[in-house]
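One chain is shown next in structure tokens, namely the form predicted alone.
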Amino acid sequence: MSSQALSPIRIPWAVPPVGDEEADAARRAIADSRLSMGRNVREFEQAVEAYTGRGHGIAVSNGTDALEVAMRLLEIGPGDEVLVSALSYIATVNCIVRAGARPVWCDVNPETLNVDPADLAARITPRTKAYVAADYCGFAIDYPPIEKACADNGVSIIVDGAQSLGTFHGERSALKVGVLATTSFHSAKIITTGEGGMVLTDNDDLAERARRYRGQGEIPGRKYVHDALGFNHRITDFQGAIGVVQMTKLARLCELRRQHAHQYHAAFAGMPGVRVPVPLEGTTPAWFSLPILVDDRDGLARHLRSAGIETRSLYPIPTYRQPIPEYRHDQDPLPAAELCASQVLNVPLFAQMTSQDVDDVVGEVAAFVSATP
């Protein structure tokens, strides 16, 4: 189908939940003339600390920077192995490779699209230093057996919580898991500052080191005197101001997304040719995205796009098959990850969408699968 034949997008995949309040907050921050690392950044950090139950939040320029800081804090480097799901965003693996460590890909549970705890435990070796966990689309990982396996073998857990702000295991935030957690405030996330990220920890020493790494390794209170190799991972103060406003809306945004997700699930239940992952009992997903699995994923994506409905595939190939020269390419195929990557399609899900939008998406999916032999 040519691009000229495509219908205008009428239901986008994601819409940032920002408006006049965020614009006004940013203008006030700019008027204060402290454009980088001012009081708004600290207020934003405190809001995220309170929401996640973490002792420290260190805001940085984006979620990938947060992961790079986490790698440095745990001194991960050459000779180390780091466990990671084969069905995850590229940044979750890139931080391992950039640190000089070796990613060890784990297969997924096809019912949840998250890492398979038994497969992960079987891949731990004496060289395993950490597991970078990513809750797929905000679906909670089955942490109890993973935490036990990691604790028994001295393996640290780092949560890549780019999709997990709003995910809970009972009353525990997904960003409360692990010695370190990170998150992202990219424009597609549940709350956004455009770009931006945060490192979260309960360890005072790690938090102090993270703050130094963020600011070129400068000693607090001693301008232009540095005792650590740091970089510029700073965030702007007007982003902090936007973040403060966004955090006041987070609970409501999560609730709206949850309502849309439940409407999707009810409509897709029992629909021939469509499978929808189900959250683990006792957990609350953030509903960063709504994945469905269909045999002709690419055909369905084309059909929806022709109807003006935007989609994504998170993720269309396992990360070990990305054609990146720095990646090692001797990984044996992981069957569940290969299957899920070939079938998964993420349909529109954002707070501002309407019940009619959901019905329209479901109707187009139903029309396609019913016509598919």
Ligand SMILES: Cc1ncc(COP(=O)(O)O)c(C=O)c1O
Second form
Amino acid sequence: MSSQALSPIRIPWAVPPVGDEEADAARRAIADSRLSMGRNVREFEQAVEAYTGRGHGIAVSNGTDALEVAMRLLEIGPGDEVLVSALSYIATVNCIVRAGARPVWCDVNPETLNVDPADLAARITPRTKAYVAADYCGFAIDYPPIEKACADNGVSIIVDGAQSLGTFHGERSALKVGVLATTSFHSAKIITTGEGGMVLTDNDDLAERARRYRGQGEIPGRKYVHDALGFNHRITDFQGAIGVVQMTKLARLCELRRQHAHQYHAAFAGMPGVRVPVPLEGTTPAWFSLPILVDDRDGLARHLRSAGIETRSLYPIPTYRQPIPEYRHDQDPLPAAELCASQVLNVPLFAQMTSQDVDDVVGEVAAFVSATP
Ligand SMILES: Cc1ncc(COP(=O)(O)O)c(C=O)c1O
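Follow the form predicted alone with the form predicted in complex with this ligand, if you could.
After this comes the whole thing, all chains and molecules, with the earlier chain placed first.
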């Protein structure tokens, strides 16, 4: 182990936007004594339904569970192929592998870091059942050509919207795309309930089944009688209460993130050696994170850390190369995903940061790249 002490973190990568209001709401929910799945959970679901324009929201324990429920709802399993970007969080792929289906990795567009629609369309086969679409860091996917290719071939779209609650295509929420969408309320997300997730759909039958899977497959109104192989994906009522408060803040939180992101982008524009993915025209990113691409990514990460600035790399390895025994490791390298994974660094972005924080990060990035030959 290195004996060199790291300087304290001055600007963290993310800070959950919770405070007294959330604590008070949680306290009230606990005092109500219905600790699991009470009226606060339903109110939270309704707030997300209204925000996304979806007919049904089914709150679950986390975003990973939400994806697992989505796989079951569409009966995805052995023999099925499911399209997925090579550059996403591991949960986007694990749900496919866990269902027994085969992930079919698609390359990304190096300008957007989102899936390349032409590459995706070329990978559709008669076995392709679904595409799990995760808007990278809340940047909107180029849906029009993808929706067409999927519709033409009977491929269902499931949006993994863990990073894109707050992303819009024109007026349409990213979580309104596809037959099912999921999201996460993990503490690093734009709004949070600590842990938590939701399944969203407009289909009454899918919603009914999702609710049943969430509660052990029990038939509504018939205690201890079960007609589906369900599990426990429930969420607590105090998390629901926190979620209700967080939803009232979502638009403002997205606006603050947008301001910081625009300040970053203005500063990085034209900075030699630094590239930023640009949002697609007509879309509004949720600004879940602020990715930049630089040749010496690891060197920059070390430099920023020594200046007390925390970073992440979303993601340093395309998911097809993760050393997970259950994964088939027969994917040829996808050039754009490999390049982006080697260059991407996500700098701090959270609602409560100040304009001075952004300037400090930009200053350190500029100092590093200008000193790099
Ligand atoms: C794209 C994506 N999908 C799924 C998840 C999983 O969500 P959770 O952590 O709530 O299980 C995450 C969480 O980081 C994510 O970023």
